[in-house]
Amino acid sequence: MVLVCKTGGAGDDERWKSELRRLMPDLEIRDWPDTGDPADVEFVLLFASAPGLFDGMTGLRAVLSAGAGVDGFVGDLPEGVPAARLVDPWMQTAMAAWVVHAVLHFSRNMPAYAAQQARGVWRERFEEHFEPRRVGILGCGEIGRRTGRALADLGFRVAGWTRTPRDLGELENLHGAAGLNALLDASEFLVCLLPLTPETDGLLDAGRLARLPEGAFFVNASRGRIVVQKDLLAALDSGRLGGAWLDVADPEPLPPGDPLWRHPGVWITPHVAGVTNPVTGAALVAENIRRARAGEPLTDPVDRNRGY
C-alpha cells in the first residue's frame, strides 16, 4: 500500500509520515516528487498539485487533500479517482476562534484603546451598540456553521450566506444572488469563509464591496482571490470600510512592500486562522484509505464541477 506525501503548505511532512506510519504499520509512504513507479500508487496526499503529478498512476484510489481547501488540485484530478477534503473539527474550533477574535477586536473598539494607550490616554469608550450587531457569514459549511455558532452565542444577529438554500440550525440563512445582495447590505461585520471556485474568484469587488454598511469591518480567512484586493484598499482609503483582518492575500505570501502591510486599518496574519494539524487530520485520512480500499464512499468528498 502506497502513499505519496506533497503536504508542502499544509502541515509539516514529517509529522503527517510519523502519524500516518503510527495509524497504519503497513503503509509506504513515499516523497514527491521521488515516487518510484507510479503504477505503485495507490493514494496520493496533497495541498497543492504539480505538473505531471499523477502521470502513471494507474493504480490511483484516493487523493486525500492534506488542508480545508482543495482549489490547489481539484482542476487536476484524474478522471473517475474519488477526492476527500479534509474536515477536521480541531481546524474548525480555531478557525472559529480567529474569525472571533478578529470580530470582537474590531466590535469592542480595540484599535481605539491600542492608539489611546501608546499615548498614554486612560478614557473609556461610550459603546454606541446596544442593539444585536450583525454579521454575515459568506460560505457556511463545517467552518461557517461553527463560525456563526461562536459569534451567535456572543450576542451577535448572524446570517449566512450560501449558493442554495441550507438548513443552518438557528442561523438566518441568504442564499442566491438576491440573497448575497441582502447580506452585503445589512452586514456590519463581513466575514469570508468561501472556497476559491471560478464563481468566487473576484467575487468582493467594489460595487459589492460598496453595498456593505458604511464603516462595515471585513474579516478573511478562506483565500486573498476572492477580494479584489485593490478594491478593498481604496475602500479602506476612503473610509467607506472601517477595517479589515485578513488571514489571506493574493499573492501569498504578501509582498514587503504591499501598501495593505501599512495600513492602519488593516491587520494581518500569515494564513494561521486554522493549521492543519496532522495529529488530527492522519486519522481522518487514515479512515479514508480504509474507506477507499475496502470499496466504501469516503468521508468529504470533493464535488469536481462545483470546485470543493
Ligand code: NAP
Second form
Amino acid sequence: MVLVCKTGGAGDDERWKSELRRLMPDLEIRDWPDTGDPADVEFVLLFASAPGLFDGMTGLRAVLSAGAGVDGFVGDLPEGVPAARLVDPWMQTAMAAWVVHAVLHFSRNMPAYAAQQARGVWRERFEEHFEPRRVGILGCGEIGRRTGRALADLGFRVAGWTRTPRDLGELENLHGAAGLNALLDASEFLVCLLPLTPETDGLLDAGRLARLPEGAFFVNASRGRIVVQKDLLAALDSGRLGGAWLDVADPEPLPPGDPLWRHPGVWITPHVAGVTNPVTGAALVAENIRRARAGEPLTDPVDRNRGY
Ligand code: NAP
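Could you switch over to the form predicted in complex with the named molecule, since the one displayed so far is the form predicted alone?
Whole complex next, starting from this chain.
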C-alpha cells in the first residue's frame, strides 16, 4: 500500500509521516517527487498540486487533503478518483480562537490602547456599544459555524452567509446574492471563511466593501484572493473601513514592499490561523484510507464541480 506525501504548507512532513506509520504500519510512504513507479501509488496526501503530480498514477484510489482548503489541487484531480477534505475539530477550534482574537482586538479598542501605551497614556475609552455588535461570517461551513458559535457566546450577534440555505441554529443564515448584500449592509465586523473557488475569487471588490457600515472591520482567515487587495487598501485609506486583520494575502508571502505591511489599520499574520495538526489529521486520513480500501465512501468528500 503506497502513499505519496506532499504536505508542504499544511503541517510538518516528518510528523505526518511518523503518525501515519504508527497508525498504518503496512503503509509505504514515498516523498514527492521521488514517487518511484507511479503505477504503485494508491493514495496521495497533499496540500498543493504540482505539474504532472498525478501522471501515471493508474492505481490511485483516493486523494486526501492535508488541509481544510482544497483550492491548491482541486483543479488537477484525476477523473473518477474520490478526494476528501481534512475536517478536523482541532483545526476548527484553532481557527475560531484566532478569529475571536482578531474581532476582540478591534471591538475592544486594542489598536487605540496600544497607541496610548506607546505614549504612556492612561485613558479609558468607554464602550459606547451596549447593543450586541454584529458580525457577518462569509462561508459558514465547518469552521464558520464553530467560529460563529464562539462569537455568539461572547455576546455578538452573528449571521452566516452560505451558498445554499442552512440551519445554523442560534446563528442567522443568509444565502445567495440577496443574502450577501443584506449581510454586508449589517456587518460591523466582516469575517471571511469562504473557500477559494471560481465563484468566490475576487468576491469582495470595491462595490461590496462599500456596502459595509462606516468604520467596519474586516478579518480574513481563508484565502487572500477572495478580496481584491487594492480595493481593500483603498477602503482602508479612505477610512471607510476601520481596520483589517489578514491571515492570508495574495500573493503569499506578501511582498516586502506591499503597502498593507505598513498600513496603520492593518494587522498581518502569516497564514497561521489554523495550522494543520498532523497528529489529529493522520487519524482522519487513516480512516479515509481504510474506507477507500474497503470500497466505502470517504468522509468529507470534495465536490470538484463546486470547487470545495
Ligand atoms: P466548508 O465546511 O466547506 O465551508 C465552506 C462554506 O462556504 C460553506 O458554508 C459554503 O456554503 C460556503 N460557500 C462556498 N462557496 C460559496 C459561495 N459561492 N457563496 C456563498 N457561500 C459559499 O469549509 P471549512 O472547513 O469551513 O473551511 C473554509 C476555508 O477556510 C477553507 O476552504 C480554507 O480556505 C480556509 N482555511 C484557512 C486556514 C488558515 O490557516 N488561514 C485554515 C483552515 C482553513 P454551503 O454551506 O452552502 O456549502
